[in-house]
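There is one chain below, alone, in structure tokens, taken in the form predicted alone.
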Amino acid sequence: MKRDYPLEKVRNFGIIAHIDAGKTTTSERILFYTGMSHKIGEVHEGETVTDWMEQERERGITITAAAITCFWTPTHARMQDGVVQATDGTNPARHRFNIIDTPGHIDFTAEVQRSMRVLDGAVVVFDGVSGVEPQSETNWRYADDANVPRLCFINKLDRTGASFEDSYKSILDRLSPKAIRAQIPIGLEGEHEGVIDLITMKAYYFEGNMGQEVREADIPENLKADAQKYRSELIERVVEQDDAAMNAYLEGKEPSAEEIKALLRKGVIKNEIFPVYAGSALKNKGVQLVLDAVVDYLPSPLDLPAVTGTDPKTGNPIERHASDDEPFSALAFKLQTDPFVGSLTFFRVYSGSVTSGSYVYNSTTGNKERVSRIVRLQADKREEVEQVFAGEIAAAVGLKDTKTSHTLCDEAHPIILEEITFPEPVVSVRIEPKTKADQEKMGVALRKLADEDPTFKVSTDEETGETIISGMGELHLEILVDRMKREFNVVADTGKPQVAYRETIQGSSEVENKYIKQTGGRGQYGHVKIKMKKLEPLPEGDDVKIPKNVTREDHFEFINSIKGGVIPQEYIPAVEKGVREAMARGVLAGYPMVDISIELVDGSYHDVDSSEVAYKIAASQAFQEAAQKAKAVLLEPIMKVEVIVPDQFMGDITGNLSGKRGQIEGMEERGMNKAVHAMVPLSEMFGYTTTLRSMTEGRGSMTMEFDHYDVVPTNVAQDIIAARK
């Protein structure tokens, strides 16, 4: 079977934004204009294609990243007699889009992170009234980390209070000075009619009942001077991408529209330029031209460097190029339980191809799995395909042991691709099934949901035997409990939200411990001496070498400094295990300990009585004593909070946040309202949305996301420890 679209005509991109910036509305317009849907679904009517889960439609928010395949022929290729003509499948200008519509709510941040890892580009949507908002910053940071080229779309310019210039300035100030206008709007608020393209120097109007007819016209007289000024800024920026173009420009030779496009494409792919577009998705203005920009400026898989991974046999780095002729390699980036086909594993193919019915090698687990079917998704609808090629995104049916971040490849040419890292959960609740019948089903449901969502963790409280679920926020857990009820018919009660505290140390210590037990017959003997100190971050740079005697993870380091066999080598893993188990239990209030370095410096052994169990117990006891001596403290998650309220409520809100141990970081104008930025402990923020509504007559809104862990003040820590005892 041959590939149906050449690689240079494939675009894998995501649509990312802060909650309520109009991201899903933009996605729905894209589906309509690309012919994937024949009517436009509206978020406020609960009829969208990408938000297909019941909870998404009820709440009007995106929860899970939806993957959609659709096709687009650029507007200029379809323009004839001033009206866009329909296309047929043989059109050489037609491009394949694989689009991921991601959630904007901070509780579902993992969906954005995992999507960034497999996308080649992104369209970032901004609210034309609010400009850059907190989640826009977080998502932008994720895109920076993943080196993803971006286009910006300032949406909602038809709304009261909309300002293209203020929103554009907020992008420059808060995200990147590399943003540059590629368009300017014609009119704002109720007078928003169309856009001016600064490359073609034409005005575009969107006509017909759904804005599907694009009409090109001359720039209105009153906007010609602005257009000329901003075009000069754009040209100055793009000629920086090429020395010859720069020299020609300095000699007074202006580049042609085609040359500007080629230079702009080069700048976007190198993440040196982020072009900014304008429009209103709800009013059907500007979306088609953003799709044209995706074709013109965002990279195809061929424009990007080869993906690197490691050889599982040798540990050496290896590369895979975006080519059907190279060995197969793909990354599983998402699992989803589907009511019709069971478990779907979404994957991005980096090289080679895979056929339905074939076996693939999971290099992360070392097992082979059979891909029984491959489906391409149009949100909740699916199209079966025989084969998927390099640079494409699809979902496999039938993979049993493949989880998020696992690498699938050709067994003869194994590779392990870099894993996706996810933040740790910060909120926990106790959960118990309503009836005995729900008990068994709950275990299955929780396991499936935890497989799907890497930021959702399930554990058991060892003392009470209760099940505890942990996630990124109250809404996150609420949705998951709701999904258990709807998708798995499990009814469960949940307790009050609990904060995921941590413990750490502020000093250092040295402790020796002997575990000796004489019973009838063989006794037990384990003797260790450990040094404990706070774990320091590794120095910057790629050439950091970790010595062979050191095991190092994000929050823990174990150094084996035993010389001359004073403790036999076979007992060292038992010492490390004892330390790890004690660390998981904590020493103050039973919370896991973090950022600890343990060095095993000395000890002894007994020819007959020494055993793994004895060393494990000795190490565990030594750890607990050392942690107490090294000034153990409690840590709590601190949230970055933004509250948006009308001016008259400012004093009440800042006073209220300060009363919650919050630190006000700053304030700014946000359209007609004020935005307050603060750092507040998570424990003080439960139920805050309700408090905020009653304090502001329902006019205030807030967002919060995890920022860092900090030491709990002594008086508060004492209460937490007492409650746990």
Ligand code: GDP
The other form holds:
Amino acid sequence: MKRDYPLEKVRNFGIIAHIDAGKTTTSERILFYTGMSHKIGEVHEGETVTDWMEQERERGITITAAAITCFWTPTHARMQDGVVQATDGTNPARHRFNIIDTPGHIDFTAEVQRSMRVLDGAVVVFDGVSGVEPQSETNWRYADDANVPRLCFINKLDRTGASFEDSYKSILDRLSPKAIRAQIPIGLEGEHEGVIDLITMKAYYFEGNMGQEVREADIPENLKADAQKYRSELIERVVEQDDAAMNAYLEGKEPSAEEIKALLRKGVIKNEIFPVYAGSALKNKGVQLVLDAVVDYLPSPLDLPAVTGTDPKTGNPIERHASDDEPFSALAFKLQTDPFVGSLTFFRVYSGSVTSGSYVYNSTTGNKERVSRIVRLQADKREEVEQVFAGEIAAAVGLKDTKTSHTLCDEAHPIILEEITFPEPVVSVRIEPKTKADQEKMGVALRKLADEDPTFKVSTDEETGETIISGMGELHLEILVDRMKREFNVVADTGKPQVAYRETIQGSSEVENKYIKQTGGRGQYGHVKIKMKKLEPLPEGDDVKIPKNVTREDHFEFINSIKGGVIPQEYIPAVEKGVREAMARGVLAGYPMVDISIELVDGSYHDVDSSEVAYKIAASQAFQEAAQKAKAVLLEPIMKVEVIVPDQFMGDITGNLSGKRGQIEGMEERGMNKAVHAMVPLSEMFGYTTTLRSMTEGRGSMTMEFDHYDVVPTNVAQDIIAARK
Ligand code: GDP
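Switch from the form predicted alone to the form predicted in complex with guanosine-5'-diphosphate and print that structure.
The complete assembly is shown below, putting the previous chain first.
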């Protein structure tokens, strides 16, 4: 089979926004405009996007799907005599969009990181009244880390208080000096009518009840000077992309619109320019031109470098290009339950192709699995797909053991693509169904939710038998409990949030331990000598950076240095098991230990009495003693906190944060307000939103995210340890 769509006409992108900037509204408009590009005349008089959304919803639309496919023919390719015409699907300028979902809330940064990995570009949406907000900064940083080309869309320019210029400046100041105006708005607030494109030097108005008819016109007289000035700025920036263009420009030759577009495309793909667009999704202004910019400036999979992975047999690095002729390789990036199709595994193909009904090799687990069907989610339907080619995104039905970040590939040419790294959860709560009868249903629901979200974990308290859920923040867990109610009909009570402490050591030690029992008959004999030292905390991931010093529960090393069989080989695994079990139990307050290296250096055995159990116990006891000697300490999650308050509350806020063992890292002006940055232990931050509200008469706002683990000060640690005893 041949690919159904030329790869240069594919765009895999995401819409990134902080909460409330208008991501949902913009996405709805995108689906609306792309869904009707071939039936423009059919919008019924008075029909609104909401009506349309309502109908689509009945048909099972999922704007929260991990990836949605739609098609877009750029406005100019459909324009005749200055008015956009309808086209059928055969217009050669038609492009396929795979829009990848990226959540806005900070508690879901893992989701953002995950999506960054598979998208090739992004549209970042800003609120034209508030400009850059804390979450936009965090998400921007993740996009920087993953080298994702971006377009900026300053939305809500119809709102009272909206300012394109202030928002644009906040992008320059707080995100990147590489941003540059590609448009300017015509009017603001109630007078926001349309936009001016600084490349075509035309004005655009959006007519028809849904703004679906884009009309091109001359720039209004009063905006001509501004447009000329900002166009020159844009041109000066784009000619930096090419020496010949720069020289021609310096000699007074202005590049043509086509040349400017080509240079801008080059700059955007190299992450050297972030063009800025204007509009109002709600008032149906500007969105179509942003889609045109996606086509013009964001990369197709062909514009990107090859992906690298490792050969699971040799450990050598290998590359895969976005080519149908290379062996199949794909990354599973999201598991999601679809009300119509069941469990879906969203994946991106990096090379080769995969056919529905075939078997794929999961190189992460080493198992083969059958892809029973492949679907693409569109606004109004789930399209069955025969074959998916390099560079494309689709969802598989039927994969049972494939989880987020697993690699699927050709068994004859195996590769493991770099895994997506996620931080370990830092908060946990006990959860109990309202009725006993729901116990089993709750188990199923929690397992499904944990499959979808790698930063959400479910465990059982071994002593009490209670279920414990863990995640990245209080809100993260609240939302999951709420989803359980809405999607699985299970109502549950939760306990007080608990901090996920860890334990580690600060020094090193050496311990010899014998476990011997002689009670008539066969006795027990295990004898080990171990050296314990601290492992450097895990480094940052190279692909998607994880917060500094993230410690993972399995960060542990076991070295067997036994020579001459002083302990027979068959007992070595029992020694490691004993060590691991002791590590999981901790030595101070029962929290799992991390960042420890154990070397088994010596020991002895007894012909009759030695057994696996004896070595396990001997090793376990040795570990506990060694950990005490190596100065065991408690670790706690430290959150990166940003609080925004009016000036008059600054003193109270910083005083309060310092009282919470917080380190104030900096302060700055934020419009009319002040922003405080601090690192504060998570245990001190529960319920902080309520405190903040009462301290600032409801005028403060805050965000926080997990940053790293740090040692708990001794006096505080003593209380925690005492409480656990
Ligand atoms: P999300 O949280 O980023 O998905 O934001 P939504 O799309 O849900 O928008 C948040 C709120 O802003 C909603 O009440 C929208 O109606 C409103 N909104 C979105 N876009 C615009 C816009 O362009 N102009 C105005 N005035 N309001 C908007």
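These numbers come from a predicted model, not from an experiment. Superpose the two forms; the largest set of C-alphas matching within 1.5 Å is the rigid core. Positions refer to the first chain, counted from 1.
> When the two forms are laid on each other by their rigid core, does residue 161 show a Cα shift of 2 Å or more between the two forms?
No, shifts by less than 2 Å.
> Superpose on the rigid core, then tell me if the C-alpha of residue 434 is displaced by 2 angstroms or more between the two forms.
Where the cores coincide, residue 434 still shows a C-alpha shift between the two forms that is 2 Å or more.
> Once the core is aligned, does residue 613 move its Cα by at least 2 Å between the two forms?
The answer is yes; the displacement is at least 2 Å.
> Keeping the rigid core fixed, what distance in angstrom separates the two C-alpha positions of residue 562 between the two forms?
On core superposition, this C-alpha lies 8.2 Å from its counterpart.
> Can you read me the CA shift for residue 603 between the two forms, rigid core superposed, in Å?
With the rigid core fitted, the alpha carbon of residue 603 is displaced 7.6 Å between the two forms.
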